[in-house]
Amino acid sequence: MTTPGFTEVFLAFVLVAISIVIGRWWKIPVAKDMALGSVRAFVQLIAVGYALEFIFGLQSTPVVLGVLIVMTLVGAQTAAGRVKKLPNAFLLNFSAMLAGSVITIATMYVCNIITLEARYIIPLGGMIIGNSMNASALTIERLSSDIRSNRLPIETSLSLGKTWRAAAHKYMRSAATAGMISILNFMKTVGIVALPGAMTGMILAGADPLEAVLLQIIVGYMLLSAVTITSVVAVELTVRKFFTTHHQLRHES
């Protein structure tokens, strides 16, 4: 494979018009789409890698963390927009993504397995991120429509003495796998069905098949423990808005 450049980037464009043009052929709505998300990719990507190339020289630990905070942020806010009808949506998304992803950078970092230069918080954490957004904004809104949609069953095991946990128990738990089953997925078919993005990029660099394997798996594992942390906490805080402290389902909700 060539080195990358401009020159390449834009010749890869002619993949973009392929998939216009059969989009435009099966008269599927998504032509100006596509246009707009190639070009809006290449601009931000570029404006990204230029903004990352100054955080490395910069080796600012806070720096690196406030990086990490906004992509949050974002994050949380973009879950949020899936959910629908639930108060304080942005918060749980956030606190939830925000537990899965510091617990498992915390012990990535007391464990040796990465150090807090830029080049690896900021590209690992962008992963954790990325993953934790999408175990929380399907687990709250697996959560959100499993018990709006089955007040009744729920009501009935309240009125015969059960906790709020014991009624909603199969929700939770349902939610959560929810929440998880593309990391499952991921785990079950690495290697076999596809190579990940990790990997490939380190193969195509030039690395060590076996080295960048090792990577992966460290990566694989990574992002099990943040989207079952960020699931299982994403359930925790979104069941609490639906039961008050005497165990009723609150009719609000």
The other form holds:
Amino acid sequence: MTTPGFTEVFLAFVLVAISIVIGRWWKIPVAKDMALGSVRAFVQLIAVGYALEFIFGLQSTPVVLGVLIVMTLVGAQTAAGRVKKLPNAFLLNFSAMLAGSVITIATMYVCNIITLEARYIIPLGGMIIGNSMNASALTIERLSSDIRSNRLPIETSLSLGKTWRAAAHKYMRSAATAGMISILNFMKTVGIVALPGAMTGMILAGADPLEAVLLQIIVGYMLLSAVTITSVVAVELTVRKFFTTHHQLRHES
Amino acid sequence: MSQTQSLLSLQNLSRQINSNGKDRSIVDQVSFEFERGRIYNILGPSGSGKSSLLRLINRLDEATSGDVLFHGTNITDLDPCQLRRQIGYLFQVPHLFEGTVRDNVRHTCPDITADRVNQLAERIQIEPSILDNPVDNLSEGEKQRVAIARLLATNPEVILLDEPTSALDPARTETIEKLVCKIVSEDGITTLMVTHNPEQAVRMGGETLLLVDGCLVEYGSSSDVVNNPQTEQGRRYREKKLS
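Could you output the structure for the form predicted together with the partner chain, given that the previous block was the form predicted alone?
Okay, now the whole complex, with that chain kicking things off.
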């Protein structure tokens, strides 16, 4: 493979044109989205490329951490958009994502698997935060909707003397599972159904396949940890919004 | 009756909710003392605060003002989970949990003995042979009786029944009414039963409390409250029911 430059990227735009033609031929109303999406992806990624080049050049740990915090804030804002009815949704998502990301990155750092160099920490942090964002949003959304639609069973348990935790346990478990489902499916099928991005990227860039696979395994374990911690923290923080300290299900929940 | 002798006492109990930006009283300054081993019917039109009153006693909701005393102690000073085992609540539409009849009876007390489960089954007139059947196969009447057995498993001193027969046909209604009367007379469990049916209140006997717009407007023996109301609201309620 040739080293890609702007010429190769513009040539690859032929593939976008093919997709738009197919869309029009089949009368799927996505031509506009395809065109806009392709241009947007180009602009965003080029901007990110320049930004990363600049950040890598700075070699400053506070800047790296700042970038990770900004990524988490933006991710939390996006995740909060999916659970608008819940008060403090942004804070819930941010706290859960922060817990998942910080514990995972800190463990990797303490185990000497990664260093705090921007070249490693930003792409890995991006993957961790992205997956935590999805886990957090899915977990909070599932827990909120399950509690709202199961008031009778929950209040029945409470009325019989169960604690709020016992009354909501089934829904807490199910929400945490919902948050983790995509990483669990990924772990089951990785390498068989699809070759993951990090590994594919390294192989395309000329790295030894075994080296790429080892890194991918580490990335997989890292994502599993981040998603698990995020989901559990999201459940623990969210469920308290629905109950009072006197084991009552809030009416406004 | 003095506070210490009373099993359950309501003192100026009120609950307000915010509805469409306005505060509205759904239970308004209700005071009453309930004695041990008696049945009390809570009667009133829809939206008069009957179910809300039971929810306050079970502490599923918090009172805006006033107190509920249980054995003379304010329920806010008691552990809510312990309180609810002593004051059981049966919802209008009982929810049975996934599993068998036995699982449901043991829901709150997983350590309950097999003998006690059989005893409860006998009490609610359910054949011990169906104890291991899934609850999905039960009729509405059987579901209601299983929910009552589950309530009795914790040996409560008070049970709160929210229109337990509203979804049942006359034959099943009669079965539940007889069962409730037996629980009161033989087990000595104080029972507060919400009903919107004055005839049912008379059939159940005991005392009746008439609630209108969240206020306790009349109380006394069930036949007196239903047939010979002393207040204007009581008479209006009777006329409406008769018409």
